[in-house]
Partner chain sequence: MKRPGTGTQLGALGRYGLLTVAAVLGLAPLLWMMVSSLKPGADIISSPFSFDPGRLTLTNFRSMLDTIPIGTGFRNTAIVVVLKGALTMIFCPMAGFAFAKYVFPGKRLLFATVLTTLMLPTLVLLIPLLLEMSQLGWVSTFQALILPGAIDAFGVFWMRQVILAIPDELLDAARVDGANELRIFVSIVVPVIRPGLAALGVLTFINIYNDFVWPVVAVNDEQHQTLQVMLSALAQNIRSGQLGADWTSVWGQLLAASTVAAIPVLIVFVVLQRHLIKGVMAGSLKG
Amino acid sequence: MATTRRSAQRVRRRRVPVAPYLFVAPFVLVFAGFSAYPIFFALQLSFTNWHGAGALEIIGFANYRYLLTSPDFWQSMATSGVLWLLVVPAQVLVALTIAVALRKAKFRGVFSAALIAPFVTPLVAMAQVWIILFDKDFGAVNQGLSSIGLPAIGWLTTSAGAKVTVALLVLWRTTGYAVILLMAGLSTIPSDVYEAATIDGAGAWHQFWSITVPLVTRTLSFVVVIGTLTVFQLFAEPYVVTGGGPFNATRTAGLYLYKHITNSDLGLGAANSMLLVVMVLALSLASIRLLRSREDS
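Can you give just this one chain, in the form predicted alone?
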């Protein structure tokens, strides 16, 4: 009897609970079907010259060699890099300033709704508004410049102007979302930290630089990563506003990748996407490391 009881206890100890696995199974299945499998399939495609039909023909690293020696590929990466410099630092600075200003403001819910509105506005509609605003001859922006004696700028007809126009549209759409994230990060800072700093005689700037920035560094890192992903995936904004022009000045990495898809060069497109993932990952890690060094110091 005692032996039977001990055997039953050992069986109960060995019994593996099934319920947790059943609860997480839907997520695992969806992730495997819609994320993991496409990634591995794209990696496999990057070593082929597949055009959408027929058997996969392995061609080794030919796609990668072609892209890494292609001026068009590096031009698209350089364009995305310039847009990153125009968008991400400005987005972090503006978003942090607005978030700090709204930290103690009343009706924060109303402000939050107003800030998120550009993010949910249909992009194509806003792109058309942008085209009208930045028209060289009839746009409101150049009309404003001429009213104060400044010359008209070819926002959509020059390389520099087109990049700035696209960057401003991206900033307008995404900064509000960054503000919401930073407001959430600021809300986790205890108020007694600021009260202690005030008693010690610290001014507003010293409190901002020595308390606020270090304590929201992790949120800033997340904002930078999201901004980096947004810029290097840019497609709709330059496609609608400038069509990638003038003279391919706004042909981003996303637009160049789209060119491979429309030409049915799916193997080349897959290799392009893999290189893009590696570069975005490296840039994101470098940004996080830079911000973490500030947090540690």
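Residue numbers count along the first chain shown, from 1. None of the values given here were measured: they were computed from a predicted structure. Under this definition, the rigid core comprises the largest set of C-alpha atoms superposing within 1.5 Å between the forms. What changes on going to the form predicted in complex with the partner chain:
The rigid-core alignment places the CA of His206 less than 2 Å apart between the two forms. The Cα position of Phe107 differs by 2 Å or more between the two forms after fitting on the rigid core. Put simply, the smaller rigid part swings 7 degrees relative to the larger one between the two forms, by C-alpha superposition.
Now the other one: the form predicted in complex with the partner chain, given that the block above is the form predicted alone.
So it's only the chain below, everything else dropped.
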């Protein structure tokens, strides 16, 4: 910070007014054209009943009223909420355990590569694999279950099964990413903290709770926020694996939004987008708050 300020003063004395604007111009243009303008346009649209053609007719808060009293909207939010519960706590737990194990392990590079490979594989390709693996009658998962005497599960044909199947895909794809993030957080903890604790006779479990967890809450909250953003924006996984079914059981907030596009209910869709922004920002801020307050105590 100190060096930034010093350099800032030096640059100010040199007076270079044009160059920074030229450097930042492409970012500003792309941002203004394809992020800022659309957002304001969406806000405007959310107060209209536009279907894609003709003049904009302002209908006030009718879209918002409709959505907030619509069982379909709340079902989509609840579905995303259930997926959040299935994915985020499990991910934090598993990723933190693996990251801690990885901290002192040899062949760290090999393990991290194996763990993050799912994250780079095209989602749509893996969604196809999931369809085949989790098929009720022919899928490898049920064949595996029956070989150890367990009954077949309707992974894609029951409401609970479909949610779990989608959640497993999300967990499989993103947990390695969370592990790498947490490893970065762990690497900032100086090792003499652990040495001191060992000398004081603190066991591994005690060290984990009193050193590791408090010192990585920052990274943990980052992992939770990323997980929240991911789950509430889930689109491709349910779109490809279940198409939102069975009986809308996996119609996430993202898929419900997409339905407005295919129905040409664009004003309604815009209002739905705005509600989703509010929801995601509120959830992200809440998770940061929650973990920060832990850090302070």
